[in-house]
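As a starting point, one isolated chain is supplied in structure tokens, in the form predicted alone.
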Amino acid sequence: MSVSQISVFLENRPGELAEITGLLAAQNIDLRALNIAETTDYGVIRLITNCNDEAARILNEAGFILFRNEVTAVAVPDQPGGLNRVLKLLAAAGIDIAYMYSIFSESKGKAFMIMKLSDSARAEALLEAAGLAGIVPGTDALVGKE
């Protein structure tokens, strides 16, 4: 299932991440997923909240540089080899994974991953056909519906 993600550029300095999470917490915005990629001088925080529109507005007004994009939420069997099964299926179909991280949730034997894929529509169809949940059950509850 396609979900909206916010990517925020931040300086690589103490307190920058605390400022972002503090701004969101002050407005009762809950984090559903978070990933940080960094270089020497700056970082990119990717996040999914229970209200991405409001989170993006708050961070933008605070002067943060950000953009939004769509990523794919995938339910992965929470067992040894569960993720490998998903990754092998995507690889066999020639679908590239630009990056991947997990959602703060687990439910009924499933772990949830966020993936930026080269062809998300085809990936979702392949996962569904293989009996792997390409659509995360209850995604609206996990990542918020706007």
Given for the second form:
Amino acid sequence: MSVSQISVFLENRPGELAEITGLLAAQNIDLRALNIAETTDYGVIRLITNCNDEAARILNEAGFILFRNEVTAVAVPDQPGGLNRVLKLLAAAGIDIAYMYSIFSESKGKAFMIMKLSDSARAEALLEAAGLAGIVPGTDALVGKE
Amino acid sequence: MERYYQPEIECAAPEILRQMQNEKLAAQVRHVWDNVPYYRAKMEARGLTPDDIRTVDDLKKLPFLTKDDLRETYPDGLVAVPLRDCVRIQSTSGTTGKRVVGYYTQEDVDLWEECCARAITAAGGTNEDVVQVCYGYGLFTGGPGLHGGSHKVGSLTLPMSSGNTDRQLQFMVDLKATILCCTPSYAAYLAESIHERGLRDKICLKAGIFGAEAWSEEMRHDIEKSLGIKAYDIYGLTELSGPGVSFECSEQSGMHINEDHFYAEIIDPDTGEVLPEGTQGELVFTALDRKAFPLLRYRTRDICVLSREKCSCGRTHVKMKKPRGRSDDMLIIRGVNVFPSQIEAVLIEQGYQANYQIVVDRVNNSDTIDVLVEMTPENFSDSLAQITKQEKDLVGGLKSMLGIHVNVHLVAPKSLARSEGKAVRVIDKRKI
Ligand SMILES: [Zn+2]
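The form predicted together with the partner chain, contrasted with the form predicted alone above:
Okay, now the whole complex, with that chain kicking things off.
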């Protein structure tokens, strides 16, 4: 359930995000998840693709500044209170969530989310025991198991 | 071991040097009096004749020359020899009206090149060295000055001129350049390119002579570390010949002024009074030898300090600290003096590169200053909170350095124009 993520520095200029998605599309790289955190001047795009090594190489060559790290994929039960259950579990264990975002997914009955957690090893063990381990469908970036 | 190009002059006993300066000054004032009516009129207005100027202590009686005088006499009103005796001009890049044109006799060119030869020798250069000159050639003095100096030393000279980084790197590697001469910002850019292309182990550089723009100690440290070289500062201005008016020695703490050719004074920029040694003020030069363009008491607008403390390198010539800024570069923001070099020092200290742009504007009758800074891989992460914290630290660092609030904008890498000559770092939009 540990997943490799690429973060890209993005200046807030028209067309800047389209440049990134265009570069990836041109090489048939499939975006599995995307999230933007921004200020008025700039933003951090976090993305997960079907082939992160290739995506990182392309963006790096295009002159973007990248940061790569591991985040946690969580399976959120697709029912009322589903996310609440996950958050309560983490809060009870004293684990902080730095940020979270959802994954583009067609799987039925489950919503997958990406979370940056303060103590990822312990968090992942807890989530797995609770049957909440997630995956990012259609990636080779999956490190853990379903 | 310290090397000198002209040890008998560079290490002359102070009283011998002083004697030399007095004799040259008296002759130079006579030369100007006889040949430059513009300056003669200034002297006459003060009731002075050449007989009143016998030693450098009498200099303070003489009127100053400023950029305004150069403008008024443009192009050749201060030239002191017939044009048939001139062999060269060099010029600054300023727009019309601000452009300075300097004239040279062959003797003037030789003296200038000797000054540059002293600088190259002080940086360890010998006839065994390969000197890559990537200052601009042409009207700009950087290329021709170091080029001539390198010839005088007998080094193999690569007249690259500025720009074309691919070719620069290819020659640097293939011809085993050992000494690099360029602007510090271009040196930083080359260093970056060398690392990007994995050429660090293929270059043979041992020293760099970097000038023509302000740079900080931090930037020196970065370039030295990145290229594995010693980086030396060099100073000059077109009005006085070009680079080589002063240069750094092995001690790398201040630049020895070639004061057998250029006599330096520090004055209070407001009153014009000469200040005692060790006091910060405006640097004023008198060209003691130049025949074609002999400026007396020329106000450089550079703010700096002189020191006569004994130097470990053995040279006896007075040292000038790196100018704190050219008063032309100095920005006055809400009444506070701001030098781009101060901003640069904070940026480098906090892990950003020396590539930045300053935008000054006036909004609702109050000055604003914005600094655009390129994001670096070292300062980037997936955490927006961390990046905004670093941004706040940068604003804080600038505030404590400058005493005023600066708006910081992080921009994409390589989005600011890279300088292959002088960097355009300041955009002043104020209409006053
Ligand atoms: Zn010295």
